[in-house]
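Just the one chain here, the form predicted on its own, laid out as structure tokens.
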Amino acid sequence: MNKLVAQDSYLTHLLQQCEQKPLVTDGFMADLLPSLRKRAAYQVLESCIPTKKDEEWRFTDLSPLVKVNFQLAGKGNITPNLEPLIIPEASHSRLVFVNGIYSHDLSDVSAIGSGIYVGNLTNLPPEHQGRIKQYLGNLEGTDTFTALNTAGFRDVAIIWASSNTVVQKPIHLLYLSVGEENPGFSQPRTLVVAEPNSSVQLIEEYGEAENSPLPYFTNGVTEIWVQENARVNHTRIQRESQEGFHIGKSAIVQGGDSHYTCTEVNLGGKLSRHNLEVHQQGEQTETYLNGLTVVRGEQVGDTHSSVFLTKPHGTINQLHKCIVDDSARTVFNGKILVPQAAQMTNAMQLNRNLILSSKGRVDTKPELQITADDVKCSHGATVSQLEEDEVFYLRSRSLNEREARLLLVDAFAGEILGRIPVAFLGSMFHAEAQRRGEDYDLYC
């Protein structure tokens, strides 16, 4: 059997197992959700597992993944225990998934006010119900790993906010993995509407419940709807065990003068990618998309982005920032695109990289793609080392030389994590900087 045969088989498999243990499939979805998942089956069928050889994934290597018989998860066999992971902001605006799965009992919505719907698929309001088609499977883009969500999903997070509705409170979307018997895969799906002048603050996390040896599989697909005036402000995070592969996708439209803020910190998993793609598809839109990614041991880290203009007078600003140790390696490929009908653009892309160790290493192609003749545009990369400099100036400052290192990394991964909008996942990652410093390499 050669190697494309087997990987359609892996993808087959599954599939397979995806349609033997739907969760949603009836009520006011049968009409929708069998067409949505026949046509997303129909695509991943006629896939195969991406290689080095598909220039969107040449730098990324996925025969790990592949080389694990993964089983679809269930419910997980324990309790998880939710107090070290609870955001005190919004404890009690969360959403629990377990495997992919809804948990009433570790959810707790109680502090939701009115003009906004937080919760599944399974109970979406009436008012709602006769639009989700309008929403749900539509912004997907054409890769294998999202159709395979789409055919599979077992449930959705929903958080629809009407017209006119400002929430104050960030609202916590805790996706979590339960080991089980056989290394298990998992299916998140999420879906965020912001109506006109309506503005929402959203956490979406991703993790492990308990420390288990299996490796397993995250599968997620995020979609966000930004209509006109509106803003939502999302940060993304992503701390899978070292044994975890997570793969991620968000796709975001927005609307005319609308306001779109994606801050997302990826520290675990064996290997992680996120494809993150935004449509600017009115006048005067603003996207802001700040980054950091932190890796070591063997880990693989893999941010894609890219940003389609299609209006006059978009703005978007994107900082991106790695953090390499150990052996480990991370990947950036950013694309903004401006055509001709997006005059007056203002884009700017960076990707930063900081390498701890002498085997470490950054794969970096930011990209701007540009047909309009009157914009301001500009994209970078850098990566580098610590300044011995900086190091010296610091010692002399009474630091010992570790110390002074670990205080410019601290700085570097500052510039992002200063950014979050919630003060305590600020502390809380500032202080984990600190932690996973104490094992730094830092060339010392």
Given for the second form:
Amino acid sequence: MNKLVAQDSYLTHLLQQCEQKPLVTDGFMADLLPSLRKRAAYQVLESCIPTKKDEEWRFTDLSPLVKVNFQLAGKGNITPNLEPLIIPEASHSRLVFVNGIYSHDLSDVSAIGSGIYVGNLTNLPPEHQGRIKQYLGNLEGTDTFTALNTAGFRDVAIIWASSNTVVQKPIHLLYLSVGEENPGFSQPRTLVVAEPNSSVQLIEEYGEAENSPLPYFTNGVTEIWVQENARVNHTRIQRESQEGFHIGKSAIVQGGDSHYTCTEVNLGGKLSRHNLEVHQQGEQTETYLNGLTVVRGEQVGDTHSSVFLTKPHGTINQLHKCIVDDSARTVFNGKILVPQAAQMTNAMQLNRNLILSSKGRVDTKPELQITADDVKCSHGATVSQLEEDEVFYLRSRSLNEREARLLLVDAFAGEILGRIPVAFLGSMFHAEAQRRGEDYDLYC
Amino acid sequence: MTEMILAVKNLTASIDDTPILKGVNLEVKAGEIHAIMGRNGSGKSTFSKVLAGHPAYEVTGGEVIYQGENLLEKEAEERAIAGIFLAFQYPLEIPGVSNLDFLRVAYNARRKHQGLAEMDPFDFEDLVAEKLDLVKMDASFLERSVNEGFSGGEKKRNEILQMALLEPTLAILDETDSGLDIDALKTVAHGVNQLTNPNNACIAITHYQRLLDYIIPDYVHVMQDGEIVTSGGKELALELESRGYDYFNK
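Just the form predicted on its own so far, so send over the form predicted together with its partner chain.
The next block holds the full complex; its first chain is the one shown before.
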């Protein structure tokens, strides 16, 4: 490989820190990691931090990120208190990573049965070691932040369901940022392999352990392989602190007859971006994408999704909702590509936005590219405020103005929250929405 | 003497500085059913919204006494709590709120103001089940989001279901019959007839005489250009049907 002149000193600085603390490369990993990393590092060096001149980043300005000098985070100054974060349905099927590093003490996989591996990369059982190369880092097309993660992740959370394994219990992947002396930088990494006819439910959650006033930067990547006739139900929760920066990529590859559902809830982050990429690679593949972003203050919440169809009889159904208050902003860009080969596709995409303040801002860009001629595709975007007539309807049924507004906002969010398959989470978010409304006089 | 429920005197109201109501007079006593008829744009719907307290309309003059109190001083929700119910011409859809939850919230909001304990979900479900028959609604309606994906007839029946639960003293039906086929119309009218009694009153606003075959009014009023121009008994509706509104021009 030729020696390259680094393009971007900020990226180089982050990359170099990762290279100083490499993950062990013993045994099977010696075969796996060095070449993967080298390729990714090369890509990082060739790239620049995107600016608003890049089409993919034209609505989201990364300059607040670049102003902070992040240091690769270690194990953190404190042991996080897990109590409030435990999901009852997944209390014994949980992996915890602190600053991207696996925490054996905080994890509990005692309820995990046979036919599935839930653990970190270093402990991967031998039967999977030989095949991990087919999956890890095999995303089609990578962006700079994804490459940075690949070049520097410190461990990998792995869920690997063998053929015909149906796992009822949800698996909770909890990625916590724990503060240190300096603004920290961590790179969580997740790999899910659902072999043919298997079924897995996972909850991927990002958050901060204590209320540190320091900024931090989480750059996560999740790869999910949903093979023939397999099902993966993915709940993704982003609850970073108000000072946190979050860039996350979810890349999904689906085989024929498979089902993939993603329900994402984005509440936190000073600046957050989720890149969701789904590749339908078999016939009769079904994809359901649900999203809810709730921002206030000066928050920026950005979701970019791309769905690539390749075979006939694919289904994609997407509903993304945003609630914007104060001077906050949301961005939604939803791409669906239906090439000639993907006949009989049934694609639906809707982005609905509710602005509660006069200074809130929404950028939305549905993008359907259809070449096939026998398909059913629809898309739409709405931006609205609470309608006076809606409020009046409720008031004429005895609710006061405040109750009426809270109910309407709650209902707007509820359409997505109701799709979260884990009951505890749904009711927790409802309670949080109520609390927010009551604490901040948000909706009036 | 029968109790006076509503007394409207020389009521004027406008929206965005455009006068719509230009001096409406109306008295409604307990046990009475009044029909207000008129063309599109005559001010019928505005009148109903002003009575219910829609904030977009500005009352510019006159008075409205409801059960001895000045109605115009009250907020929309206070009017609802005091027993005024408006069945909407276009009931709103509220995706994400189940019909049952919505009904319970409305029902309990009123109970709270009456100093009664909120009714728990199980008892409430029993109560709703009783009322469903009245409007021939299936229990599955309760699980669906409020009015979302309901047909026109279903929406109107849902309004009457709310009316049945809230037991208003003064029910205002704003074109509840518009767009209904004859079966749905019969169902809605049957519901309303079951709910009226000597202690409450009803104002039915409509375009069509047809409704009045099923809900028999004690009085019929003709509204034109923001005023009630003629009042009479139920036979006035028939006359209106045969002679047309022009006959009643001022």
